[in-house]
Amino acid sequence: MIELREASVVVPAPEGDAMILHPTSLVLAERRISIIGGNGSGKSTLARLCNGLIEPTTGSVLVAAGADPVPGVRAERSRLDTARDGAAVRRLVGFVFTDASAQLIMPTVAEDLMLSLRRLHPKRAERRAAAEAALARFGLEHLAERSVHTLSGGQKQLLAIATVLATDPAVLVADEPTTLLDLRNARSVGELLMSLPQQVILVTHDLDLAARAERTLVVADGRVVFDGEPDAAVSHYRELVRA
């Protein structure tokens, strides 16, 4: 579960500081919540709030830290502070990018899923075995010593959520992760992330996934403006568009 307390966020600009969410208060709890909203709404700056890519202006963002220990965190605290506890919050929240390349920079497939798993498994032999086992839950142990950098978009992205999933966070936010890909990639990806056994927060223009969710936030002007239903929710954006 992740609380934002009257989270905003400003940055400076030319003209004086400029709000890219105003204070939001919510409570995400459900196993599916899509995000909503046109281009430069904010609804980007919610999703890194949410593992503490970005942290806060004003207000708190908080992680519930689940039933296992968290490395560094004292036991008895329930909920970790993404700007305080930022480390910590980051293995319980991965945190998928539009571009998958951004996170893929190790040169071959199993040498990056491997970067990835440096802190679970220290020992390589096992660390190898761990990648190997990752990538043929997802499909990918054919392309095991292929350069990341020939690998087809789906691909790329493919390997960029296994690289996330191999440490088994609680919690999964994507953010437009089938923006660039084509129709028969994005369907791939987005059964994926309906399938999988973490909460995950999706940000997504593709207005049919984001009617999967239980939950759906719509974000306009860097308000959340709607919360609730998907298909209303859908409804909702589209009325917005069209205004």
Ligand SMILES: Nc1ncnc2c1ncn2[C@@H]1O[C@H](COP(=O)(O)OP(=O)(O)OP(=O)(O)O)[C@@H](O)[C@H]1O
Contents of the next structure:
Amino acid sequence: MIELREASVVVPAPEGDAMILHPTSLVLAERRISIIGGNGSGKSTLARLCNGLIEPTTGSVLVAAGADPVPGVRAERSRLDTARDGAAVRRLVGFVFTDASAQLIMPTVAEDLMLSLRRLHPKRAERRAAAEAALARFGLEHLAERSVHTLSGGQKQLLAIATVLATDPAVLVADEPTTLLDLRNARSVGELLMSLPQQVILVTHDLDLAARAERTLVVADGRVVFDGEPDAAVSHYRELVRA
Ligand SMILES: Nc1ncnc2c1ncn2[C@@H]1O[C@H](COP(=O)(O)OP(=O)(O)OP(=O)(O)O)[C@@H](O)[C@H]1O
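Okay, that's the form predicted alone, but what's the structure of the form predicted together with the named molecule?
Let us now look at the entire complex, which starts with that chain.
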């Protein structure tokens, strides 16, 4: 569960500071939440606030710590603050980017997964076994020794998601994960995201996918202008575009 309390984001701009997210309060507890809206409306800003990639300029963003102890955080604290507990928050809230290439940094597929597992499995042999299990879960085991540069866009996005999920975050935030994919790959990544046990917060321009969430936020001009049932949210967004 993620809570925004009057969280705003202000960035420096040539003509003075610009508020790209107006003070926003939300409790994000549903298992499937989608975020839709026009280009530049503030969707990525909202998504990045959820795992501390961006810190709020004012207000705060809190993440439920879950039942397991979080390294570096005192046990009695049930809420983590993205500004104060950044590293712990990023372990609880995984983030998938639009362009998976930006996320894949090691030469081979298996090494990339092993990199994300180094904290969870300090011993190399265990790390290798965990990486192989994670690849098998996503049907990528045959690619283990391939260079990440030779993967197709769909394979890269699946690997990026596998890499983030390998450390078992409680929440997955995905920022337009299907935008660069063809129809078949977009469908399979969409299906995967909808089938995960984790809470998923999905920014997307795919309105059919967005409508499969339990709750949809519509963002316009740095504000959440609709928050509720997905079909009604999509209608609201279509009305905004027509206006
Ligand atoms: N660091 C920054 N400095 C200045 N302006 C920024 C910065 N980050 C975002 N913006 C601006 O804030 C606005 C919202 O950006 P954001 O990336 O959140 O939009 P978005 O809804 O995700 O757009 P898209 O659908 O095009 O990805 C845009 O006008 C963007 O140019």
